[in-house]
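We begin with a single chain expressed as structure tokens, specifically the form predicted alone.
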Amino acid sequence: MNIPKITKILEVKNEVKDIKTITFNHPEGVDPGQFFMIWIPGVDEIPMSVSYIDKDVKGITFRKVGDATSALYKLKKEDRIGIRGPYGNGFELQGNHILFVGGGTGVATLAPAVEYVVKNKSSATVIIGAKTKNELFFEDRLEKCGVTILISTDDGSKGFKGSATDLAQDILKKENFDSVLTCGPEVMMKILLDSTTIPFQASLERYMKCAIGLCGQCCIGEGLRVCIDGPIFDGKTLKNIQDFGVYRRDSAGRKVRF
């Protein structure tokens, strides 16, 4: 499990500008919310949340932002990558009505959880937030699930004008939900946590090296490690993590404020 398994890319799909989905063969089970370590030969190994779960095929969805993701973005069908994992814990998907709040590429992490909830006869409302309508993706995929989809854009080019958090706060005042599940910019998730009292889960992202709890690179709070204690954390835990929504650490361990 801790040695990369070399596999061929099955499909590459352009979602929107600078965002792609890559699928690969992986017959082992994966829970919504878990992540893989993806090795790009000759470049780097980086964590990627699972965005697509089928019996024998899994997928990741990512934005081109740095050297590793730029190299991954250039790969094509039949190219080879290394896969380690899955790692971490998944979402606890309980309740009859769940609110999902995804900001930016965070909707990619939430999509398998939404599909799982619908498959198990629960209902869901999904908020997809982006800066502009040109950055929205997975809307069609989630519509096929039959869930309620609400769109927010910072510039008002589609749906609600404002942040996904603003829209979520409004919806939470009008409807009753059993829980809130979120993934996106950490400041957004922090604001959302502080504005609700119902069960809450968030997917966190940190710089990782080993993914098995040894290096300590992804530590947050008082000795918690995102790779094995997360990446999904509940609201009670997050309220006791002082750095949540405040800062992360770079590859050298230095604090970087959000």
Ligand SMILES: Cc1cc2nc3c(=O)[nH]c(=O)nc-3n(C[C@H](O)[C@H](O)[C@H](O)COP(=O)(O)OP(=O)(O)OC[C@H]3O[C@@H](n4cnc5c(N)ncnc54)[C@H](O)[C@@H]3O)c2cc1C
Second form
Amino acid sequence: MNIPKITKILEVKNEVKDIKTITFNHPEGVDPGQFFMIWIPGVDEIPMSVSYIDKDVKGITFRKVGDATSALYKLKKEDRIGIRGPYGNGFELQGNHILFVGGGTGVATLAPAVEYVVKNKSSATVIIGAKTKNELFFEDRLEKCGVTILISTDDGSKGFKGSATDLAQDILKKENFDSVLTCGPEVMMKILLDSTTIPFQASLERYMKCAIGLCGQCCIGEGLRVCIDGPIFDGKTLKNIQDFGVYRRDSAGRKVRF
Amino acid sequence: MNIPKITKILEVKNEVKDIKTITFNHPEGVDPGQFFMIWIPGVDEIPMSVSYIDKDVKGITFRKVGDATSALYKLKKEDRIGIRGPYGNGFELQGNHILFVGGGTGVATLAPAVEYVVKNKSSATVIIGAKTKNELFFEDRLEKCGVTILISTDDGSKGFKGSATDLAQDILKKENFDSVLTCGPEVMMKILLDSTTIPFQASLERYMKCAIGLCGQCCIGEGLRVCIDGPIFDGKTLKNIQDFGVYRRDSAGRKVRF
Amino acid sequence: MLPLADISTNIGSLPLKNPTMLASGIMDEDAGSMKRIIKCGAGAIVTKSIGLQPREGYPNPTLIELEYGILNAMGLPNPGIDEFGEEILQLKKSKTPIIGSIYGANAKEFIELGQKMEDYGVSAIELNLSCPHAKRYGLEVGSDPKLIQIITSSVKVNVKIPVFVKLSPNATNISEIAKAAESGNADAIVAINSVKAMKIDLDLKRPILSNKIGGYSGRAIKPIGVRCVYEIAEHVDIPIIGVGGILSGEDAIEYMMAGASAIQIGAGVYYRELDIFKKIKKEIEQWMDKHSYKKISDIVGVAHL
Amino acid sequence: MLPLADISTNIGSLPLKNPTMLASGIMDEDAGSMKRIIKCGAGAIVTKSIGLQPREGYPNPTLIELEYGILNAMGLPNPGIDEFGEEILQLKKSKTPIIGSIYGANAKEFIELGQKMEDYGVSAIELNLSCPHAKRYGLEVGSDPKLIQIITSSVKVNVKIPVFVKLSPNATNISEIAKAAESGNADAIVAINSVKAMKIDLDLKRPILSNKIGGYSGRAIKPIGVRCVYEIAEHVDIPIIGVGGILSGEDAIEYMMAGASAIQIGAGVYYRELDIFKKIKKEIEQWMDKHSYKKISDIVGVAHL
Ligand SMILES: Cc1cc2nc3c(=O)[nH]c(=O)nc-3n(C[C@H](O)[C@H](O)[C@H](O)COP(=O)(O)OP(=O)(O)OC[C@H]3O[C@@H](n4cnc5c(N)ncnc54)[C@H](O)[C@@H]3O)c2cc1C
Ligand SMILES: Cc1cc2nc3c(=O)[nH]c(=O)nc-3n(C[C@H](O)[C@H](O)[C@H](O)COP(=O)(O)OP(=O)(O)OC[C@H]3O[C@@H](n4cnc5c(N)ncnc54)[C@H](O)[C@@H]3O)c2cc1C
Ligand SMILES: Cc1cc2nc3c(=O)[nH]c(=O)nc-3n(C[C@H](O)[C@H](O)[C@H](O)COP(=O)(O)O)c2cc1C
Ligand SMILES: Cc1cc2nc3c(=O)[nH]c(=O)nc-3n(C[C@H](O)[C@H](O)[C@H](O)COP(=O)(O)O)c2cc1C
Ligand code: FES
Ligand code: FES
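Okay, that is the form predicted alone; can I get the form predicted in complex with the named molecule now?
Below: every chain and molecule of the assembly, starting with the one above.
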């Protein structure tokens, strides 16, 4: 039933400044790319991608950006939150050699997919993009998987200087990948989509309320519900969606340009 | 679900004046002694014991006594009625030699039990009591079973002259039975109970509304619900029930003396 | 392991050994039935609603099961207050409180009924101002705050025992009506009676109940009842008794958190048998032990933030 | 085998190819979503309820699933009538009627909203006088018959397209309110909006919805909706559109027998996917063929004896 289940926070981990990971008991199966609705009682209920997938334990990794994430940021081990889900479709993980492009907290969404790909004997290259060195996280975790990691920072404080898309375009020219999977700022993902012809999947963020396909809050294009039909969409679908990379809708349903 | 299921009357059979049998499709199992709630649309819904038990077909046999039974009496093949049930506990059919004592339409309730007993290789004696010869029914049907049939009529127009209880008391003195099963006027059943010590079961009639144990309309003694805990009660239970043979309750819950 | 929790409760001045009560209209028209329910563990019994005159109720069908509840229009069958005395008198020795439910068309009728119930020895009176399907009675009386206040205060000044007022969810503003009852000096509010509803048979193209419209009870109405109790609790200070779709200990706890000091069980008797009272008591105890609650009053109303 | 039954219907002067409509509030806040529902077979679309100003709605949680239905308190989020024009204009070529749902605090607001909707090109207007949880709007306006009449007639004289009035079951006497709408010249009544209800989380001891109280929809409320439509049909002569817990063709038929000329589907979209419209259409056709009904009007209201 789609009603929050109250659970205690198992662990809180600081990743970098303003970014934390929270884990909780959740024995049901979850696919990489799916998300939960996290209820912070008295504050809000917000969507969060699964960032850790263990047998009985799942985790989310988030950046403090406003009311709800700040409240979540303050919570400690043993504090109670409500969880419903997992929701959404998750990534389709096929192909022998996959390029992941993560911008900002998008890396959190990609990480379980990277781990899955490696476990299934495919190889992966992961581009992690951030504004600056201090905002990079999950580098160690992904290194442990044995994938190739490429870093880009806007200010060049680490790795490639420039955007993750620039770096991706470079590498796509040099190497043959079976597909590109991306999560990050929508404008970045849109540029990436426009610059490649190989199979493409992007994870989208839209304002969510019901997360079960009823309220229509998260719809894009011709009634595609990001909460159910997404949050992962393939390149073909995205090319037909005018909204992609152009505008999202706020809580009132008004268009907001990126 | 306890909601009337609409069904078409398969056959209507005249038994004797004012008494008819109606059959209908009803593939679910029913035990002898159980009853249905029969909805005559626009008129009433009334309890009726099962009088015929076949694989897919069940039947009821009733006397025209008032509004609802008169309306039912007028219905023809293909007319629609609502059925819910079966309800109640049914008879416990154990022992090798059983005495059945039926008064009036009570014979209808007993008939399937007699047939069951014979089919299970026990033997039975059936006393059919009626006011007069013309009111006797089911004689042929039970004769075909191969049981001993004894008739009593109040006016002596056929068989023993007197009440079925008098006849039963006679035969109980002469023969050893494992148990007595009875259905008929409550005063008659009460006399029978008081005059025997062998295992005893009687089928009771009380005003019924819900038939699922909620409304309390049919209660006797200390909250025994005739619709669920009955309609069949054993001698031991009945001896502790002050109501038995003394009063019933009308639709308003008022006591009505027999 | 013995339960640690104390599940006794009070409805104002009326103490109950446990918070489970039998709701009006379920196996409570005769002394024998009520005795059986007492043995099944109920903390109190509310009688069938009784009027001045005997009433046969509506023709059958009067009750059917729906997917998620029970639909009934019994039509307030009852033997009338005079004949009902005999039943109550048989329960005189009961240690379990008997609460006499009454219905009437006006204050005068309610006063006479209340006084007779008091004479018979009941522990409290419940005014049924909320039957969803009886013409002239119940809801037709109970949706007017002014009338509610007058009836309540009239009964109050004429009897010494506590007076509870049972309300209907079929009202635009149930808390306004509860406030009217409180200002009429009611000792407690009982909420909710069943919800007006209908089932049509498609084959016969007609409503199944002979009265067409009935009252909906059972599981489906719990969220409506919890909301009513919550709303009422925000507006009155007298105790509330929660009713509607309570089938488990957790259902009971939910009503208590919304503001109920005790709860009543109707349709639950069908879904979980007569010993639902024992079952729910045990479930409440277990829940309280698990969550370290010591007494019922620690739960009542905690969901009001 | 091709269906024999003709399932086209009329809501007064508005013809529908089939009686299934999308209820207000479900995937109808933007043109793209409405286009998708049209492709799924809906006979008409009712938009999200739109007000004069943009509204963000309440914080989450705004919607949860209960055992037998959905509980929501979205808080009427909407982009405001001016920005919403762009969505409606994109649907101009649609052959499926679009019905603009509007909410306001008084007649003046409703008039302005109605006129703008008409300018955008909608086929009819639905006055949401029944939102169970929005302060100052909805139910608080819609439980006063006088106000309903004034608002309805004010909108009527200012627009040419049909005006429907959507009513709440959270009213003591829904047929009185329907009569008020009729006397205000409403072209049809829509019943019902969701039922006021609440769910409390026992672990956290608090109502789950941020607004505490929400509107209950889905299976559990069908018997309440059918009753409302039946009662209204006994008191008004204008067409009725049935809503509440419709998940199957038989549910739709039950509402029609109670008096509905068309039906709306809300929570059903969750339970039976977006193509519930196609599914229910087919189920209605099959039922009609099996029971030898030729057209919808042969079913409407037959359960009134
Ligand atoms: C499918 C999905 C997965 C996500 N996964 C992650 C993740 O793994 N890590 C992470 O840090 N963030 C993730 N987000 C974004 C996260 O939900 C927002 O950062 C969060 O809701 C902000 O809430 P706030 O109250 O702190 O901020 P606010 O100040 O309220 O808003 C900040 C931004 O968050 C958006 N937002 C607020 N509420 C919601 C909502 N209910 N649904 C969607 N967006 C909202 C606002 O539109 C605004 O753009 C995800 C979003 C979606 C849709
Ligand atoms: C378990 C049970 C099994 C029965 N089996 C049979 C049977 O096999 N054959 C048969 O002919 N009769 C049987 N009856 C009796 C039958 O139900 C009544 O004769 C019938 O209800 C009379 O209805 P009426 O409207 O025709 O008569 P009315 O004029 O209404 O009443 C005549 C008598 O029937 C009683 N009665 C009316 N309605 C009900 C009701 N809802 N429940 C119980 N009694 C009612 C009245 O109290 C009165 O004593 C049975 C009754 C019960 C309780
Ligand atoms: C068969 C039946 C009869 C009822 N009779 C009465 C009654 O006489 N007086 C009354 O106040 N409530 C009556 N009710 C309403 C219940 O007391 C209770 O308020 C309602 O059923 C909701 O509770 P539940 O969901 O636990 O059944 C009756 C309910 C049922 C099911
Ligand atoms: C998520 C959601 C949002 C709703 N928003 C509105 C609304 O804006 N305006 C309105 O008139 N009704 C609204 N409703 C009520 C529905 O239109 C409908 O009347 C109610 O849900 C009952 O129908 P159902 O059981 O088919 O869902 C909403 C219902 C839901 C579930
Ligand atoms: S969030 Fe409600 S439809 Fe996606
Ligand atoms: S008929 Fe209702 S309890 Fe037996």
